[in-house]
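A single chain comes next, written as structure tokens; it is the form predicted alone.
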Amino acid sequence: MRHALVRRVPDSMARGITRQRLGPPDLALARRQHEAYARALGSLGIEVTVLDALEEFPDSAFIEDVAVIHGGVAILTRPAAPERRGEVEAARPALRSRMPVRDLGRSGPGFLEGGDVLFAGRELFVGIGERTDPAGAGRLRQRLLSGDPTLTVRYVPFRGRLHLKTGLTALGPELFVGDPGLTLEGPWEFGTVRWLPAEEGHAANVLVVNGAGLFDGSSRSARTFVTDAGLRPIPLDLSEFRKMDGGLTCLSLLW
């Protein structure tokens, strides 16, 4: 990956969409772990873009959701939540200046959010769950597979977490970090899940970029399934992201 854009986190941060009950995020904590995430990228070669805070969209900052970049084409989504859309515009002309940009669809049926989209080499899965449902995933499979038929697209239907990739991440092409608190509804047939203990199991959100592991520095368990995949761990904190649903991969677009 050689660029990432990142967005600044919002004064309204704490009105955000959570499901976690850890209190309210404490700001001036955030945004220094999320100066020291855009640090953590910038150490690792990739030119940082900082695109400015959205007062008027809490979840802003987790952008990752807002769009699927792969072959040098970035696909806009369609998030599931009717207050999210808007950040989805906002990120257009920033993204449109960089490389060719399509639509998953503004109207009609399905949704869908990038943190529910996992690359692991050739294969991608898609999450099926409550940010993303059958209808965008055909969608998004559509417009990928029209630009690269070789990419094998997989729906994973799952419960019990956010996102697919708040609960399971790729270490490798066939080597993956799981939550156990994710409950899949079918067998894992796609390669080794390596699963961290319950109270570890919020770490399984590993951001793996350019040969470096970023994980959650809490959790001795990921230090460890990082080092043994043979990738550079890069310890964070994230805490006040945490409170409100987000991870490592949340908070960025890369290529």
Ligand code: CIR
Given for the second form:
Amino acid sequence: MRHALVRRVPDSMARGITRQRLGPPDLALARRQHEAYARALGSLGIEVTVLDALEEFPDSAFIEDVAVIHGGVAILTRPAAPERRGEVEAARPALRSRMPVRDLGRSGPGFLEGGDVLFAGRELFVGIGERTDPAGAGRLRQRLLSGDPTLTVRYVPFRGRLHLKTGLTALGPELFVGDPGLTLEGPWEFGTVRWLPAEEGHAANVLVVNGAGLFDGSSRSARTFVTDAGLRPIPLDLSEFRKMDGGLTCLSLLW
Ligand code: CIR
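For comparison with the form predicted alone, provide the form predicted in complex with citrulline.
What follows is the whole complex; the chain from before opens it.
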């Protein structure tokens, strides 16, 4: 990956959606953590563009949810959370000035958020849960396959976590790291899942980029799994984003 878009943390962050009961985020600390995240991406040779904060959208730092980038094209999503829909249009100009942009569809059925979209080699797993439904996944599949017919798209019903990638990410084409708090509703036949201890489950949201694996917290198991996968482990502290049900991958769009 060579480029990243991140969006500054708004003062309104604490008014965002969360099911966690970890207390309100410390805004100053969240901003320091966000800056450390952007610096970590920069240290991996990525040119990071920091977009202005959007005060009217408390969850807008979780920019991953508003677009899916593949093959040099951005597909703008349709968040299930109504209060997040405006973030999509807000991201359009920044994306359009960098690449072709398509819409998942502005009307009709279906919703999808980027946190449910997991690429692993030539496979694409789309989580079907609270924030992405089969109609939204179907629209994404159709748009992606028209640009890249070699992709295999699989739907993965799950429960227990907000997005699929909150609790399952790929360390390689057939190697995954999982949070036992995520329950897959069907058999998993697509490779090995290395499950973290429950208390370190938040570290399953690994951002694999340019030979490194960035994860949240000090999980020893995550460090081991990332290292075993041949990646350089980069632990970061994103405690304040965890309070808002977000993680590492949510904070950037990469291409
Ligand atoms: C939300 O509930 O929508 C935000 N508070 C958190 C979104 C996290 N995004 C992600 O996991 N991709």
